[in-house]
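Consider the single chain below, provided in structure tokens and representing the form predicted alone.
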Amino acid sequence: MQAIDELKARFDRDGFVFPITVMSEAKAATYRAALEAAETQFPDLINTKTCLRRYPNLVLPFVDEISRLPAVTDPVAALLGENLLALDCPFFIKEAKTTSFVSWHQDLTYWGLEGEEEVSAWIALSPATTKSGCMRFVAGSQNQTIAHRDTHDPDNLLTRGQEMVVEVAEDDAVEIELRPGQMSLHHGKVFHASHPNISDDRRIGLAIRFIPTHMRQVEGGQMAAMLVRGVDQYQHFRRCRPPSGLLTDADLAHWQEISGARNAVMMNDSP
């Protein structure tokens, strides 16, 4: 109980907590191997512009498995309650010695949700270090709402290259270094960003966007979500179904429908 109380207190104060070990490094290596095998087997279907960046849990069974692990969902349930939906599970992959980065932003400004009860679990499948471009947070910033602008910078990993219109003091940033198998949790409004990966290895992170089942989407939204823990008595989101295999035709058709609706929200000009 004390550990849960401490987690809640840190999350409420800072807008993030880390590191939380959710699996062994050996298990993380197994999941990484599954990802890279799928990349090799299906290069035209699975890449950073398609299935990896939107709902990979619909077509990759191991991603759906990770999203349901008690070691992952237990800390989230302590913050959001026992009934959890995964709104999306995008990979954020930076290849070694590349210029990809993430600008300072707040997630919930463009996600099409009515409330702010959201927790992102960022799970490292490779070392996330300062050198490899780990995430950076500004403690306490979740209590502010900042306007954003779109840049559409091709090196920016965000959908629209969105960035906050204010300058962030770099000295205020906390470097979120994680070993493979560890995760951080962060609030959807906390300021966060990351530098390019100048290391010799890929930086592979899986970001699971958890919301409680009572969360609503903005009027007219057609987004879907996956029930990963508890029950959904509200049905505010269309239901996703778990994958039946590895990138099957039926699952890809389901993914196309579900991802298209979320893309429409993510590219909308209004929050």
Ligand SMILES: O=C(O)CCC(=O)C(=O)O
Contents of the next structure:
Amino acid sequence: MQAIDELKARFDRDGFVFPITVMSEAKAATYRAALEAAETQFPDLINTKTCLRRYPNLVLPFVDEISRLPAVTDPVAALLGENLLALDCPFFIKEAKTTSFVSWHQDLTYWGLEGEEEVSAWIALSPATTKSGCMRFVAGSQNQTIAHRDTHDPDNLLTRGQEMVVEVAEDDAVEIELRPGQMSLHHGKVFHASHPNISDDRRIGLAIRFIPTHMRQVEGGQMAAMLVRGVDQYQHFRRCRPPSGLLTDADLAHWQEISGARNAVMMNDSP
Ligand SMILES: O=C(O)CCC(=O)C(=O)O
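Starting from the form predicted alone, produce the coordinates for the form predicted together with this ligand.
What follows is the whole complex; the chain from before opens it.
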């Protein structure tokens, strides 16, 4: 009880909480191996431009499994309630010694949701360190809404290369270092960014976007979401179906339809 109260207090004050251990390093290594086997077997589909970018939980059973682990959803349920949807869960992968980065941004400014009841769980499947380009958060920044501009910088991992129009004091950033199997939770409006990976290993993170079932989408068209905990008595989002196997044809067709709708929302108003 005390731990949950402390988690909520830290989340409310800072807009993030870390590190939370959700599995052993050995278990994280098995999920990483499953990911890398799929990347090798299906290189045209299991890459950061296609199925790893949007709803990998629809085609990769192990991603669906991670999104339902009680160790992951218990802390989220303490913040959002017992009935949870996963609204997408993109992988953010930076290859070793590459220039990919993430500019300073707030998530919720371009997702078309009503209100701010959203929590991202970022789960490390490899070491997230300052050297590998871990996420960086500005504590307490979730209480502001900042305009963003699209840059479409090809090195930026964000959909539109969007960035906040204000300068962020780099010294204010907290480095969110995580061991494989640990996660951070962040508020959808906390300022966050990450530098390139200058380490010798890949930096692999799975970012699960959790929302309570009563959340509504108010802009950009109807998106789909996966019920991962509790019941959905509202049905505000189109339902996703858990994968039936590894990248089956039926699941791929389902993925295409659903990811297309989310892409339309994410690019809404983008020049
Ligand atoms: O993985 C990163 O470096 C950035 C991830 C991010 O922006 C997010 O999860 O909202």
